[in-house]
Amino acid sequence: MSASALSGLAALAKQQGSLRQAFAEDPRRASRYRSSACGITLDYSKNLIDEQSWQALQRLAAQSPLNACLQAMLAGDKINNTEQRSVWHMMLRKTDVSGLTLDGEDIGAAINACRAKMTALVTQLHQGEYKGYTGKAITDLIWIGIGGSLLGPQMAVEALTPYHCSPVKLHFAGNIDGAVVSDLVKNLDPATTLVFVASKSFGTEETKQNALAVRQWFTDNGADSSAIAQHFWATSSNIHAAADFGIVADHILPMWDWVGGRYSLWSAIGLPVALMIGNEQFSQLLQGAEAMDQHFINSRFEDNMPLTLALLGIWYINGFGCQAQALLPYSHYLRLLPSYVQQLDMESNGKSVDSNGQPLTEASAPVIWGDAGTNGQHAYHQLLHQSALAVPADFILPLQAAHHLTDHHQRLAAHCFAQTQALMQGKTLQEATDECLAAGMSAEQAAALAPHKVSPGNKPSNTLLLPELSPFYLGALIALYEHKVFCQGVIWGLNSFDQWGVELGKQLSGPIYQALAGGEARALDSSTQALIQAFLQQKKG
């Protein structure tokens, strides 16, 4: 995308106006900006737009290779440049993978095997089927992984909790921090319980420390090499350091270079979501996700969520200079979204080159945060309405519920739409004024309170409204972010699918560790070797 393009929004963004204006004077607006697909309809009337300045987005997308990058990607080719990769997760929740190969490999067959593994064990599991060292049927699964092998399982266990049959409890474990396995086995026994590694490379740090401790505990309690190989399963592509580790070759499900970690619930690292809601429910989340697959291939540009979505971000990005976006489902099930969506966003757009290792001249990628309302009400919320900075918010509501409390998820949805509202429209200095003098103070205090009470208003936001959460919605919303986070790297030039950026702490912890074990502390700034020093002072202590 020409860098002049992007820059022309910034002029474009200083024309428009007020939106309570905006509303007062078209009656329509709200179904003008408004679109749906997959059952999941998306508002985003409250957006700082006009025809003008949509039409503009509309032209930004139509000059983008937008259509040419998708066509590559569905063909397979190595859109991921710089390590010549292939992007393709959408084919692990196709329902008919038949016939589908890449470089010359079968994929079909092998995604068709890896499901009917993963059918299988959750079967097992569920009908206590599946016997420890002991003769012990099982009855808790450790999940050890790290970034997109954690953040995805773990959210959609979480948000999937109404549909949860699954006799078998789930743990995971991510941190490096000893905290978290010491503490997650001190109940557990290792007779009746089944871990899962997941990484690819079977040399992530933080995962494979995690599992060296698990594998401690069992021997420790008396489990010998047979029941390490009875008790252990990993999903990975080394199948070497797996085998080395103690695993057996039937108990590692596949993880393939054209998977991407944060795209990669879709594959056996959503063993743990089958396990907790079953197969056929799961398959309900492949679906959903599919289904949104489908309207992002074949809708037209104005039609199109994920594309309307990119391109509202684009436009505060770039037009505005908006550095962070708020997340904020209205469902406690969904309090692990934000989190998730960071990983999805930050990690994919938060680049400085383009695909080329050309310096970007304009900004991509927001801050991405957030938490469950009406909790964040209570919190951040009032900095979104009476700050100076403008932070577009995404707020997401099933609108039916999951419990039988009806009349609180009523007064969820109120303060939901209050919200978006309040954001919307603010509140001036005479309407808060006027508010004081109804309160009954004098002409003296409402002059004092009033402009503490007053908020600007104009602030964005879109509604995204699920008929409800279950598999099929949550599979479509999931999608429908990754299709955001593809657009809007086209439009910008870069590449969605790398992380480098990663590397480099990953680089320097080694010698840092090793000088914490005892070894020399070498070419390490004063800082480091001071903070260095602290440690070791308080470990001699």
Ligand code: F6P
Contents of the next structure:
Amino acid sequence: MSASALSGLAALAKQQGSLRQAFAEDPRRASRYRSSACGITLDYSKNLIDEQSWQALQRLAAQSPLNACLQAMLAGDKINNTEQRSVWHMMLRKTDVSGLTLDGEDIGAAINACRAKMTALVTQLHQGEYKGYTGKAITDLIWIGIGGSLLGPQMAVEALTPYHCSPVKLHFAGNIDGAVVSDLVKNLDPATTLVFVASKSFGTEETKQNALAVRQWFTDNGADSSAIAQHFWATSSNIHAAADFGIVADHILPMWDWVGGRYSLWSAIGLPVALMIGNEQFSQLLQGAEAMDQHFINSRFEDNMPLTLALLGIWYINGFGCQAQALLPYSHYLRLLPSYVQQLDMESNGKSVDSNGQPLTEASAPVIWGDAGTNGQHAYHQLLHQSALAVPADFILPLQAAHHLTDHHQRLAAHCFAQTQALMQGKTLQEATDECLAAGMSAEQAAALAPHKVSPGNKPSNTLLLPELSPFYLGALIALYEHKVFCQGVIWGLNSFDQWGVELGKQLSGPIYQALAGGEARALDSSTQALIQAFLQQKKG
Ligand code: F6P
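Could you switch over to the form predicted together with this ligand, since the one displayed so far is the form predicted alone?
Next comes the full complex, this chain leading.
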């Protein structure tokens, strides 16, 4: 994408008027800026756009290589050019994968074989047929992984809590903070615990160390190598490393190099979800994502929901200079969605060079943050309403609740809609003054307090409505954000599928770990040396 097309957005942004006025002048604004896909409705009318700016954003998309890049992705071209990898996570949610081949490999057969294995394992676990080394049925499953090998299943399992039907309890272990594993195993029995080591690379330090600690717990409890083989599974593309760890070939589910970690929920990384909601509902999750894929692939640009979200994001980042984006699901069950989208968006597009290694002249991904509403209303929404920072927000609401407290749900929805309205319309000084006078204040008191009550308004938001938080709509929602991130990456001209920036910290932690273990620390800067000394002092004392 030419830098001038993006930099032209700033001039256009300056011309945007008041949203409150736009609504007053155009009674059709809500229907004009509204779209639907796979049952999900997007109201984007509370954005700082008018016909001119919206057309300019559409032109930006039309001039970008979006269509060509999408076709290249679908064709299996190695669009992750720095790692020479195809990007085929969409294939993992296709209902019919027969005949799919990549580089001469029968991918359709491989996907089907993996699905069949997952289904069989879930069925065995549900029916109590999977027995541990003492002959007792498995009661608990520990899922060890981090980043894309953890956040997706953790978020989806939480989101689909009302669908849980598993007799086997699920536990996640991600952080290398030893508190995680040591607390976890306190209440578990190795004889009835199955362990999954989820790591595409099988080289991630946190996952390896946690897996070793859990394996040691087995050994300490009398398990021999055949018991460990019976209880340990992996999902990885590094079969040799998994085998070296002691995991038998039959217990290694594939993770292909054409699936990025943060896009891997649809692979065997989704096993915890299948376990908790059952095989049929897991298929629904895949079908929801597949439905969104079809919408994304086949819709015209102007009706394309992922592209609409992408263009609005670009508008705020490159037109208005916004550096943050709030994600506010009004759903307790969706409370982990912001963390999941954080990795999806920030690890994909948080880059400073384009796919040819040339510096980007315009900013890319925003800081994604958020939590479930209404909690944030009593914490950080103050900043959204009154600070000088502009933070566009996505509000997400399932229309139907999965519980019987209907009045609670109505109140939740009222707050969700009220927040978007308050951000959009704000409160003028006159309104604030009138409010104070109506409350019985003197003119002097009203003049003193009113400025504090003013909300500038004109703060943009999207509202996404899901019919309900079912596996199908969750799948569609996740795919929506995946495709949004893809569109933005294409328009910014960067590679959304590598993550070289995470490597430096990993490299540097090696020598520091050695120094903390008593090794040489002299080559390190003085601050880092002092931190190491503080750690060593504490250890000695
Ligand atoms: O360090 C970043 C990262 O590579 C992520 O991209 C990935 O999701 C995560 O680590 C876990 O990687 P793996 O599945 O190889 O253990």
